[in-house]
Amino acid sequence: MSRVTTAPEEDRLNAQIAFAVEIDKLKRVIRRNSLMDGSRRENDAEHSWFVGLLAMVLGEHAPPGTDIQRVVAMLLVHDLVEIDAGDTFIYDAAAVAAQPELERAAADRIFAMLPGAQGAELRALWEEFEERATPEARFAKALDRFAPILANHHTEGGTWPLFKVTATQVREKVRIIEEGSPSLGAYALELVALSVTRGHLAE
């Protein structure tokens, strides 16, 4: 009896069928901030959808030659790791300092469910948007960074008290924005001012 084989081009559609079945999970990993509206929290795959449409509205505040497509390819991509190495919450200096192993670790795994190069082209924007080295990357980053900050303030602080974060270590996390958009991280700044004016962030 002869044996019945899969195509190549089956094969690889299995394999991306198989990757987009897998990525579904982002919608259940919960960030610490929530919707603008309070209702809930976000969760991961809603801030991805967040900030890649925020690349094309604010792409004029990118530094000049910033290919935003590009930007916009790498935030949809930068948080699948934590499916499985979960959300960091950046104030959490151990959490902070475990990040980097776990999230490889999920990278390793992730983005080989792909097909050869595909899986390798998809790595490759998540390393970019993790080393900084590019000015999409940082730009990237600086929004990134950008939306809670954004989400916090129009929920009067949100998890700003709740985890008693203070003035000063958001001004921290501003200085990664600042270096994507000055733009975007003077606009930051004033925020930040403007929730400690409110009482809703603790100077």
Contents of the next structure:
Number of protein chains: 2
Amino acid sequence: MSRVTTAPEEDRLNAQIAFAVEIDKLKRVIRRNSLMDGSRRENDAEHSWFVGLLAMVLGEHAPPGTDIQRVVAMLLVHDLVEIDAGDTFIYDAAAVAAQPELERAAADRIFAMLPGAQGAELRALWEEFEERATPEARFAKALDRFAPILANHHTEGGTWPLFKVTATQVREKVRIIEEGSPSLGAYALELVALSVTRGHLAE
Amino acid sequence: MSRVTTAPEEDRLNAQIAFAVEIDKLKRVIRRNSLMDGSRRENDAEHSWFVGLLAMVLGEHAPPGTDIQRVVAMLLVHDLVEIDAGDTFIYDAAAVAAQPELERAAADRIFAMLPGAQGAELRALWEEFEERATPEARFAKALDRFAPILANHHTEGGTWPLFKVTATQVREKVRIIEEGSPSLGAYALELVALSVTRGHLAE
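Rather than the form predicted alone that you just supplied, could I have the structure of the form predicted together with a further copy of the same chain?
Now the full complex is given, and it begins with the chain already shown.
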């Protein structure tokens, strides 16, 4: 929208609203896993809500001292780069290898829509998430990995058989969960074992 | 999932995971407004993500001292009751009148799935949002009202003509935005005026 007046505060608000309109596109980025009822595949925006709220609910399973509000903020921005880069299937090695460069270019474009310092602040949250060097980032990443395992478990293996994913592959991904939260990692391993027992996930 | 051991920490985790599986249903509660590209109607989960992130981005337009992280938390839980109560169209007076009782019953059921104190804490956030007695709740409500106006504005009136909504009705709803953020309220009024000028919203 073009506005009649352009005081500096209004320039900031205009830029922020343009960013808001842009990030609405995240609702159209489709992930590999389904909803918990299997009715359709999940999109990045509703996934981001889910893991953000999961951080609030499961915060006590993060290491003591973890700043949960920071984890929530990180999870709300963690997938924005997928507006340009698309969702990467974590069991597709070639796609995973190409991902960092695509996502960096996406971050360059998307976060730069915000006023300088604010764009840099949100981008730093995304980079922190990707680097997993803080307890907050490790817990955020753990939840990001945990959610699709939970969804697949609740939909008779969900998209695991569809994409020929094995229990061995899922267990490798569970390591990232353990690094962020040992108790959630253990829980995820139990879900994997149960899915195998029920014949919903191949060894 | 039933687990072999049931130490108190595991009971807590089991309850929290059951809550997580339950709230996944929010992704299937459909709202009246469309996405910004008009491709389909929005669901409550992706809406909750959008307004949560909007709080982070537009925080400077809240009154000084507003706790934005609390606003974000409030927005992530604000629509959970709609899993049972459904989305209420704010221009449907009969539905709005019936809403509080339905939503209270929903809150009784949904938040009680969490361990005692935690369920009470999340429920208190929802009640705070509904009561609008704090700057945090007023700002959260402002964003909740602002988002569909932005979406309708960006889709040539979107669902306004479909549901025969007039500019006068929208302006009444903008008062709630002004109470939470005068600058966002002013911006919303500009959007309404522009939509009228362009013939996308009837007076």
